[in-house]
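Given as structure tokens, the chain that follows is alone and in the form predicted on its own.
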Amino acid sequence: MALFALEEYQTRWKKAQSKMKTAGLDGLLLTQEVDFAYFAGFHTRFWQSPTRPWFLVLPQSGNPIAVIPSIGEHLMRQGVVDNIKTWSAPDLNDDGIGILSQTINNIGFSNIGLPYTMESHLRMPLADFQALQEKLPTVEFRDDANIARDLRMIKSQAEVARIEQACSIAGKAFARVPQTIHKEQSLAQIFRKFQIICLEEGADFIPYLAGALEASGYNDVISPAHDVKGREGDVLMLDTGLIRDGYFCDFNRNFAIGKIDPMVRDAHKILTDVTELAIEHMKIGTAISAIYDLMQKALTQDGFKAGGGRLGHGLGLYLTEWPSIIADEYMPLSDNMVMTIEPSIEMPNGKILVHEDNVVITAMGAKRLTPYYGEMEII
């Protein structure tokens, strides 16, 4: 069942079709989970199976056409796409390419756009894509002019509400950590317990959870859990991307085990201060590069320096979306962009500390979607 009313998806189709007309595209061919969710309201965890390809054709006029494995037909018919073509998959001889090429031919495309940019992929075997091109010798496969990416980047009010709900659930889960996590637990035990807490608070599932449990900071922010138990003065970091109704939150919290190392306390204060500074300056029309420069300068002080990499990113149907808060991204912030703010600091001991929050850009400036977190709490 689609997450929103039909009108929400019709608006998305019309916006995409207007952009297609400007770009000179007859249609789009979409194959990724995120695009099925955005344009077809199709949500399933079955994407974890890599066996079957899925195709969505959005012409410059008219409604989208789903060309999908027959296993997905019943669920697709509960959504907003009513033109559905299926085949019995997997088919070792023709896994949907015949029916897809016939669909494109019947519409009469002279060209069709595919997502070409970063954060996209062609979710079909390269051999099948070659076969599709051979079956459509008069159809030009072109860059989609970032149409799908750019539309997903600016959220509707309904999408913002979904993300805010996910953030609220994670915020409630983080608030329970000092009372429910014990310092004698290993990081693996903490991960399991935290995911249970998230589910209890209303998460549908938790596709992403990373963290650390190390002395006076940590060395990376993407590690899986381990069975080593924490010690007095260690830092526990939990970074979650949970999903509620199809949309992600993405933020972390740092906790101290038993007591706080003064250096860690100072670093954490810098991070939270820089986060508030960024929120203050994130206004419609402000270049993302300017926010990056502002944060970089503010992070470097008193023996501390800015950590490497980007300092935030977009958020929505993906855990991380376009754009990135980096020095070379000159795109202006726009109304209803949902962004993470993710300053990272390198401490004198060589370890890092990261703090992350989520905001939406509005006419009144950046609005927090995640609860404020000041001093690091002690477990």
Second form
There are 2 protein chains.
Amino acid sequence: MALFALEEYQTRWKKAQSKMKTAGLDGLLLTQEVDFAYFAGFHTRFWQSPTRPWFLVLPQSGNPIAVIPSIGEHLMRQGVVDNIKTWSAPDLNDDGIGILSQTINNIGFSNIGLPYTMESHLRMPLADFQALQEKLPTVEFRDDANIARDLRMIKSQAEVARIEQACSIAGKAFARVPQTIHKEQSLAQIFRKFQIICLEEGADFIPYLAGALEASGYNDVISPAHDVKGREGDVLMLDTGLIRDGYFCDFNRNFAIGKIDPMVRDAHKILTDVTELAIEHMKIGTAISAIYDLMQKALTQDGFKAGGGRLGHGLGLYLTEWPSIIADEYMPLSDNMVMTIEPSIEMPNGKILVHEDNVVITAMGAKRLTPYYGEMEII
Amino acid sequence: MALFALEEYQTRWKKAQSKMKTAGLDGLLLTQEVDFAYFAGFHTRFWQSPTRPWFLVLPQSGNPIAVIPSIGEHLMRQGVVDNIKTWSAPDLNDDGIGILSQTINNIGFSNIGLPYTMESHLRMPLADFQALQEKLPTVEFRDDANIARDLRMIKSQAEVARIEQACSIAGKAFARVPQTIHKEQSLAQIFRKFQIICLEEGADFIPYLAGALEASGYNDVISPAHDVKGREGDVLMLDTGLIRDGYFCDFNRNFAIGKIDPMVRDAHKILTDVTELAIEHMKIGTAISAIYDLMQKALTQDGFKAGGGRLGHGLGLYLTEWPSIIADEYMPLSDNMVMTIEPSIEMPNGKILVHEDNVVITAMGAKRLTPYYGEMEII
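Having gone through the form predicted on its own, I am curious about the other one (the form predicted in complex with a further copy of the same chain); can you provide its structure?
After this comes the whole thing, all chains and molecules, with the earlier chain placed first.
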């Protein structure tokens, strides 16, 4: 059931354990979907249900222990974690806290790290977290020194291949848009049709789709569909994060409904040029802040200016991962980081236009995972 | 952009505020997708991105205040919340905690309630929650007395209509399965095709799909697809939570691949009979525990026994909501609860079979939202 061979997961455990040693952590307590995918090879769309908490304990030495609702036992047994403890959830009296505290107690942790900062949250009820701490008065609950987040940031070759596969599927779907979408359709109809194309091209499912269908640009990039039909001069934007074999792509494409304002075409040209410029400069060791500055400056020309917000981010098991392309992220780019490049431009009409591509950082420079898209295609 | 008229949301605010008064709460601090949908009419698939926190503050009197990343401002302005404060997220130095604490400080709360127990979590980094509490030393952070969860449990007529619409779409999709799915397909191919049918029938998207394709039953109900093709005698199970206009359905169907073991047909008959029995008894005022006992007993016959776990749950903006049909849930059923009925049976071969339907509780009894499905159809 796990996506990769056991060795891939063992490498992840060992890397985490080495970092735990450095940070003085006896163990990690993980509760999020992404952690179960990364460390346990556990994939299910059942995370949609908020009812039950799931716990993964990774000690500084030895194999991880899954403390999970019994509904997940059979699926977990097909993965890479052997040590599985279950309870029948939901249990109004004790929803796993007894068995989890006992597990932690038996290992004899003096402290345990939890994902603590940006891009993380604790996926369990606050009352139960409090009860857990009370049951373990000698265990110090600490931040995890970003171990899980930092590890996920650098992909293995196997992971890069999965992301490339997702990008390829979305690329084929986008390529079919001009032949498949008609200008008489509403954005809601287009969203349905586009998801159908993605599935036909091999997506397992499409967790993320946002877009716009508006005259000469749009105002935001996170909107759901609406029932208004397109009109001549509109921009159709589709931004998708589809999953194949557990990994995301995350990129968009802009299309012209008939004849559009030349200003929009100019803006799109700047966006694709800025993307190419970023790709050229995204080399191992380059500070992310330098890429941000470069893009930011290049976006400001001829009455156009940068649209605000970050200009890209990491990508993998989640739609958006660490790091962000922002002004004060001084981290150098590393081999096997997978990043989105996402320039946003504000046009003289006050609307924005955004273009997004995905790359992997390699010794040869940034390598495209998404197909090149130049001029906006016409619908 | 909001799904309903302003009055629907105002009613929700007032009901919450009345409960806050009773519980002695000055305000609520909400961070989850479901709360933004319920109280702000804010719908976006952007929750897929874990990067940014979102905050909704509902004071005991007055209108809610959204403290959100600026990327969401335009979309939020189209909804029902007027008071919107933003920051440019992600901000490595202060990701909204300064502006949120200032907002809470300005209202002058002495305490604030957070969703605290089962089915809730705090969707923000723990470090930021700690920083927030430190910035507001005179504000007591408390449990929210389950106000948000309890309110969502009882649906308005407008909400029931949305859920019924989602059920109807999935019902049409399931009805097309025998004509559309071929026994030569793998479960992965079937999953893709089924999602395409759901979209064709009007689903906005399909957040949840799990299933099985195995000889004479299955071992769990949360598995993702695999590449193994079906064989004569297999059971194909598809369990979907699709969304139309913001609301979920959640039900499954079992199909026979060719000629199956009569034992499986017998088990299926028990499941559909038990579902009908539950529907007959789910009247306003009946304790949920009584429904559980009734179903549990009826599942145990002729070598079959109940499959374990809960036998149904609430449903609405989330795939699974409060309450659960379990032995120690003594809450009486109320008018306008929307519930799944989900009997699970263990067969003499050790495998399970699960059947699920959705109903709304009314003064006339439990009303089906999903079409009746009797004998397993054959593929």
